[in-house]
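Only one chain is included here, represented as structure tokens and corresponding to the form predicted alone.
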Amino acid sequence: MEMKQILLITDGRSNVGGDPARAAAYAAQNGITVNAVGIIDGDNDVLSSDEIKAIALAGNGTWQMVPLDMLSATMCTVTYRSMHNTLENIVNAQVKKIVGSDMLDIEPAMRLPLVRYVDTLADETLLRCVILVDCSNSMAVKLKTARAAILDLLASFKARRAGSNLAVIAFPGQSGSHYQMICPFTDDVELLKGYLNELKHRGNTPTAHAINAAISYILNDEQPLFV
């Protein structure tokens, strides 16, 4: 079994390229969960959280707004919580088909084996996750922390039984492009560390373009470069 995820990291509202929630909905239609972490940044918090929430809800994912110093822990929490929720929904659908009831409606003694099964399934499911990193100018002083958080997330995958691969796409990209592939799928922390030096702040916030690029990459294994 394979789990496909997109994890968006941003500190502001999209301002180029259409509705990112619509792009997230398209991802969900193709079996890709879209999670979002918003970095709390002064007066833009409320506006950013509205969009962050809309993206995650449309993408069947989870979301959270956090201060910069909580970014690493939150990325791990959101990723694993999303995996667990998705698998729990799959198991629950099967249980409902067989016994006609949701897991929560089953007596605790009978529910416990199902909960344990979901936990085991989460640990044994291959994860392919594309990190979308907002590299707009407002992220200039935050990219160092974002780099460290991405490395921490990949390192946390080492504790899983199943394979885990992480890719990174920046938005916007170089020379006026909407996005740029920073690192293709890898499970190598040291390799990823080298690639992350390419994260540079520039320009605006084309979030929808980045989500669509991640969808194409996950589904077609074609690396987007500069578009």
Given for the second form:
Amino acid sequence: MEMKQILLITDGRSNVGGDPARAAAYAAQNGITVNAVGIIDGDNDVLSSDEIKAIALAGNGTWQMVPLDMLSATMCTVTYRSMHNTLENIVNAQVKKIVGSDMLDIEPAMRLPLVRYVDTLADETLLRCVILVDCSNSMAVKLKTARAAILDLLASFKARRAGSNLAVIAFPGQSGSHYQMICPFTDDVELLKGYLNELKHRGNTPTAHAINAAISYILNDEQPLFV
Amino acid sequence: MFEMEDIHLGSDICGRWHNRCYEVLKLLGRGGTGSVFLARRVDDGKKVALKISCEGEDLIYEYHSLTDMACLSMVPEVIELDEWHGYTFLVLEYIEGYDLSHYIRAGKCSYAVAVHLGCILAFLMSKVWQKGYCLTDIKPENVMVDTANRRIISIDWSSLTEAGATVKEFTPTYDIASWGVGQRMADQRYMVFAISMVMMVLIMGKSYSPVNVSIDEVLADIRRAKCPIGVKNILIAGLKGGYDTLQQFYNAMNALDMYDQPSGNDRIDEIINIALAAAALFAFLSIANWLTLI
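Counterpart to the form predicted alone, namely the form predicted together with the partner chain:
Let's see the whole complex now, leading with the same chain.
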């Protein structure tokens, strides 16, 4: 089995292109979970957490709003939690088929063996995750941290039993394009490090375009063309 | 859907399984996926800490961690685990007092207090390790000084991880991997690093972030600090991954000849007294343990 995820990292609202929550719903229909991490800083508007939440809900994923210094730790927990939730739904459906009642019909204190089983499954499931990095101008001072956090995420996946591949897409892309392939799927930290130098801030926030690009990349395994 | 923000002061939270109700009195803290409230059990008015989250599995793990570790002192007492409106909640003993970050905000701690607290934490964590686990999210916010019962308590056990597994819950400042010193693996070196950083933060009276400071700058800071060379050497070794086991780290600290002087700061003096009392208890426990009495 293989798990397909999109992890969105952003510090603001989408302001170009369609509704990102709709794009996330389309991902969910295609078996791709969309998770979102919003970076909070002093001058952020409160509204951006609504959008982050809407994207994650539509994409069957999890979301969190965090200050910049917690970005790396949060990307880890959001990814693990989302894998856990996806597998829990699958296990739950099976349990229901076999014994006729849900995991949630068991008292929480007695649920530990099932929770453990789900985590073991998660550890043994192949992961393919596309990270979408908001590179709009407001992210300028945060990109250094984002780069380190992405490297950190891949490094911490090394401890998983099953393979993990990360790809990185930036939005917007260079010369007016909506997104740019930064790094194709890899499990090589050094390779990823080289590619991440291409993350540069510019322009606005076309979130929906970026989600759509990630979906077509995951489904067709071909690098999205520049638009 | 019912939202976490809808829980107000005065709301009643009633368990689906055990039918006990709790009235929310005060917000104690809010995290990524849940909140902790001070609450009053409606039956008998007992004050409790109520941790509520939309991610049930985290609290299920924590409930079992706390039950498994209950034989160690310094663990809050678990009252019950239940569900309400799709949320899971964990009811714990309410501890009156402050966490260590409160004391850090009040100013620098004397190095003697930091060493006493370091000893206590190293001793507790070595017990955790002997049970085959590692507590990965050790930080000042998670260590409470129980002013009513005069003891030190580690309050957050959700990060309890099997020895040798991947660390999934951490805070960058206290995480050896974020500083590039070691791996994010649940082992003794991981805990020694975190405890050393807690001591460092206590002594310097400020926190460090690996986002904008390198470990060499932290080490330079401790070298410049007004503090005996013995303490400096232990912290430097701990922050460089120099101790293989908690026992080595504990022994090194225990060998220091520490004395205390009042700091003139009430909040800090309070912690000195409690740390000393707790240190004495632990010295006794470690001897008892050595004699295999417990």
